[in-house]
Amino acid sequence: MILALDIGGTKLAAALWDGSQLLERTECPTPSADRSPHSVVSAALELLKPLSGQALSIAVATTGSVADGRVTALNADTLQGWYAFDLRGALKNALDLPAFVLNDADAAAWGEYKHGAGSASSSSADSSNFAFVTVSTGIGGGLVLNGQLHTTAHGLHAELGYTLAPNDQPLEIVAGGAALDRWARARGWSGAREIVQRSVAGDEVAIAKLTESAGLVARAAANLFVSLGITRVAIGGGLGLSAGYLERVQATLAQLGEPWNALEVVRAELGVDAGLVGAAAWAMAQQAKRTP
């Protein structure tokens, strides 16, 4: 058994893997008036330890830059204080067993690899070069190269939501859900929700925003295609799994015409739990590496 943690800036969620699904799932906010190191582990430790007795190990999926372990917050107001915080060596000390972290994007891209999206299971096509981008709150993705999930020392990598859209901006910045909730205010609706409701009833003007941000995620994806040779792209995330955005993504890809359109876009299919699942995923791949 597994113990997986998935570190968000609004739940902590903690579970049971036993290599085929997750079992006895929790969850609980993040802690909001404190987001510092030792509140927010000593939240997840009161997740974990009623579970810890049947682990092997922990693994942890988690908002931030990770390196060896360590974690950097990229947004201080999602995890505040963390700097290079060692997170493995607190769990590790805390539960008695070997810890792995991953960044949640990398996770959620290992878990759709391996038992969504990415599988062999939901294609025939090869889909060894694989990635999965989030369009949510920001934009974020994680990438799997010749069928490795793909990390860097410095813990910066696959940051989409970092490229630059056509306007020099970065572009979670322009396309992401935060961005299309300043629009909708400004209007006087609600957030990106309402454009979506609204987009859904036919409003030329909602669809035309929904439009421009699927189609700026298009672009990126399809850089991905060119550069690295990625075959095949799944989209998750609050805004990227709302009604009609994935389609949206799609059409662009085709109007692009050849070679763009033929990069395969689909839905991802684990939610909220693909960083759970990618994360405990991950740990055992390298456990067995690490057994003689």
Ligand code: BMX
The other form holds:
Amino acid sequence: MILALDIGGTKLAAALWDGSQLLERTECPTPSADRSPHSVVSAALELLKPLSGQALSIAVATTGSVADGRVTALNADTLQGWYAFDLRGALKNALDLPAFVLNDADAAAWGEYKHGAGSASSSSADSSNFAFVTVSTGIGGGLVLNGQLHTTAHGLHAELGYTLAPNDQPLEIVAGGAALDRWARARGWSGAREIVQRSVAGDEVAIAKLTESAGLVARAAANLFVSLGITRVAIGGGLGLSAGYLERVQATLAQLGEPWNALEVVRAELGVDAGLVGAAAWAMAQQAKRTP
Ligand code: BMX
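Right, and the form predicted in complex with the ligand of this protein, after the form predicted alone?
Let's see the whole complex now, leading with the same chain.
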């Protein structure tokens, strides 16, 4: 049994992975006032406590760039003071278990590739060049290239939220969930969720805002298609999975026409659990490599 933990900008989730399914899934909000390593790890350990007795190792999907188990926040609004923080060491020491750490979107890309929208059973088309895009608090990406999860020693890769929007701002600062929250509150609305609710009810201002966000995400995906030969992209994350978002990404690609409209964009099949599944499946494979 593998203990899986997902550290996101909005919530922490944990579960046990038995090789084919998540068991005893639990979650809590990410601490909001203090998002330092100490505060977030303490909250995560509380969440893991009831599950950790049954596990042989811990697998983590975390927001932030990850190099050799160390986490660096690109967006200080999401995690504060995380600079090369040794998350793997901290969890290994606290739980006395081997620990494996991946970026959340990298983990989700692997989860969807092995068990969800990128798996062979999900479509007859070849998906060995596959991407996952999370549109959540921030915007993250993960790549599977020629059937292998793409990672780098320095940790900075597939960070789609840090590709540049046309106004030279990072994509997530314009189009991510936190950006939409801020925009909504400035209008006196409660947050990004209200934008989605209003768009469903036909509010044109809300529809335009979501269409702008989805349009920018569609262009980032289109660039993966022509630059890396990615043929299928799964969209996940709280905002990415919200009503109408995927359809707006697809509509933008259709409007862009050839060659970009050949990119297949689908809903993440594992929903918000893609990171948990992917981190656990990845850790299981790494452990199998170590113990032949
Ligand atoms: C940010 C960045 C990415 C992450 C993405 C989605 C930080 C802390 N995170 O772009 O590494 O993959 O957000 O993360 O800089 P989420 O927290 O929105 O799920």
